[in-house]
Amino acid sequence: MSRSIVSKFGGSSVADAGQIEKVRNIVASNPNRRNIVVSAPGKDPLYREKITDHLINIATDGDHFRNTRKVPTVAQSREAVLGKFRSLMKDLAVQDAFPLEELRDDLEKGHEIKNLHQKTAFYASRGERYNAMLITSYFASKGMNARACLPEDFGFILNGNALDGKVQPESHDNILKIQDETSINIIPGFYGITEDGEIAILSRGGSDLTAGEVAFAVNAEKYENWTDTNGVYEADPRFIPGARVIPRLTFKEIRLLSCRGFNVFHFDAMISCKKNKIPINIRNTNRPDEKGTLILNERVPEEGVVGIAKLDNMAYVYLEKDLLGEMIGFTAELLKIFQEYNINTYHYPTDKDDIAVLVNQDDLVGIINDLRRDIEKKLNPDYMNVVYNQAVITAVGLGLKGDSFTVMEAISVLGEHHIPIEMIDQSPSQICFHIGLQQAVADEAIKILHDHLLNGKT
């Protein structure tokens, strides 16, 4: 394993000149930080929208914000982007080193692209591209040997959908070619190019994935994910003020937690790191002395519950049909219908004559009537109902495997506090269990479980 550390800085970490100076100090403090992946700058000061969203709004002729009843027009989004970079240039004193006119030209010429997906990818990538160039100029102005390594120059190759590109193996060879012992590589995250030279982007949050692929390519000692939080907390600190940072988690544990509301970073970013056993360290740009959370392939000891997550705004579609459990293909056909409506399914507990499919409630908006009709037409259930305003609480920990007592304790303590349970399910891995309940009692329930399962209160 090399001594190289790959460091990714998210939008909040590069939101303004003060934050970028913090990034510079972090990078300068360790000579092994030689591959720096950066996101687009944070929200603009006027509309408080992310720069990437402004860029997508330009690409879609204003539909991106119009469809969500937000204010900025195309002209306003264009000015917000330019204004953000002008402000950063001034505050960082790099006016003479940053190609503002090139950015201005890109915001105009992008409309020459006829394919909407390709046009959206082109515009969406501009935030990361020009921020990497700006940060490189600032580092250089402070005497650091930094260079911008743009995906279109060194060959970060993606294929597939222009808005959901997949990293190709040749990208790893190309990343190795830009390594040397003296330079600090500033790499824009989120985008790459196709074999035909077209811009393509990763899914939202893709800067994490870029950094993960860079770490894999150089077989890094560590992948640091710098953000605005001290690490992964054992529960959401917004609801549980006493929640502590978890010092160590396995990839499996963070995967289970991230599926249930712990949206720390892009899961795909972990896959390649997991293959090479590269630790991921989640750290706080604003508090660099904090050690954060390390994500590892394995850890000791194997505590029982290490984290509790809450998934809000859920609903479940409930079906009854005689002999449903004995009908080969029934569940597959039901899930196929959800797939046709582009609805992600989270759980589908089933029994002999019934099944429930848990989904995000927002995914049903505007389509629930059509979804019902399709299910009734294709599967002819005896009874169907949709139950809204649900939440799912998930407790995770390697030590839960083979431990049925913790599940019983959780049910018991919720019962003692008169919290009604809608459903309960233990994962096949046995290292987590899920409790479904009404949204109205979810916050109270997670506080109770945190106190009982993590703080040892009775």
Ligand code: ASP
Given for the second form:
Amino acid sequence: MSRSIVSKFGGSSVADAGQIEKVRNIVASNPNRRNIVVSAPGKDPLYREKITDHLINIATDGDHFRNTRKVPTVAQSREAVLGKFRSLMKDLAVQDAFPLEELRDDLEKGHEIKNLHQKTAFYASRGERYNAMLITSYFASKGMNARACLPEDFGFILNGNALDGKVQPESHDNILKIQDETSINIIPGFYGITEDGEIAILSRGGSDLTAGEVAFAVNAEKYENWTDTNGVYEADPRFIPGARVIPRLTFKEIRLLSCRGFNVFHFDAMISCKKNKIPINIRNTNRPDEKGTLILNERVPEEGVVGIAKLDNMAYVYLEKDLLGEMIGFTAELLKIFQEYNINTYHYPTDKDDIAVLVNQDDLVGIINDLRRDIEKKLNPDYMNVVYNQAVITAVGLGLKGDSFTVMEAISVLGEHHIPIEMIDQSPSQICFHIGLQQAVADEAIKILHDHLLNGKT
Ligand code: ASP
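Would you generate the structure of this protein in the form predicted together with this ligand, following the form predicted on its own above?
Now the full complex is given, and it begins with the chain already shown.
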């Protein structure tokens, strides 16, 4: 059997009939696209919410949106879900083949599930389930040999955590059993079934994970992740209009670039693909002629910097203590305090007798006084200060290894533009460096760095 391509289509790619027709054309244009993983329909036009969010709203009796101060009530969410499938059915002309009554029953039946987590998982999974059935009917109506492969039928087995299930190894054997040379498998992403026969879901955005596991199981030629962007950009294109799509990136580079604007897909989905050296190709459903970004285990470093990311909304806790440099265990104790508050720490720049810990500013909301008190009590620093409204710019590229000129160039060009730098950090891997600065100058700084390090402006 030839190696199949696993193609995953996200919510925006399957949000309406026009988008689903684009998906069909993409699938039909390559016979190796035999495993198609689909999300639930994306945002509905009325409430601008994803169908999955409406379903979670129904499961939680309206808490899902109430907590975020958004509008839809349970009744409105129910109507949004049914209305979406009704219109898809009509627009794709598959009224006779789509089980709308079954969906309606599910929306009632779910209320009988007593355990709130199991109930939420059941409801949340309905978007993917019925969308896969609908897309299968549509493909079949156009003469394609498509079949819906539902996780509960073929055995996509997750562990018992209803809302954050982990894929069990037997799922891979079960995925292999549904392969054949001629059928196009339409697989709903995001959910599976536990050994006890209960529906469980993966974490949000989990259709990416389903597809990653399918790609691993069938040892796919590649894993295509079809979305609404042309690929991974050199810098966030919303702020840097000249940013270009990066053609090739390694798994390591994309991890280093991960932050808002770069998070085009679920990183856990990479793990299995990386293990089997399966390339991931991020592509745009609306521009199928674009090649997108390939994420690979290895690539030839043809340039220095490949992308620049910016972490916004950071703060650092700065401590000074005489002879800190000779105190064994001081840093460990400090980081343990952050761990006790469940705060993720990002960088720890040090001098001999001082240290700063960079964190996301939001994580300090409501706890900063307690945190300070604990640090004072346990470590008794001579001086402590918390500096807010910071940003960290990270330049990444395999080609940076052994090249210290790019770091120097970055610092000197920021100096020429009178941008003050608060922190510099580079790990011995040398494939990236981080520059901390005030949030107020961060947008200007990333633009300058993009111009000089990626656009070759001197
Ligand atoms: N529909 C699910 C979500 O919105 C899963 C996915 O789209 O990947 O999180």
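Every value quoted in this text rests on a predicted model; they were computed, and no experiment measured them. Residue numbers count along the first chain shown, from 1. Note that the rigid core is defined as the largest set of C-alphas that superpose within 1.5 Å between two forms.
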| property | result |
| --- | --- |
| C-alpha of residue 357 moved at least 2 Å between the two forms on rigid core | yes |
| Core fit, then residue 22 C-alpha moves 2 Å or more between the two forms | no |
| Core-aligned C-alpha movement of residue 56 between the two forms reaching 2 Å | no |
| Per-residue C-alpha deviation between the two forms [residue 334; rigid core superposition; Å] | 5.3 |
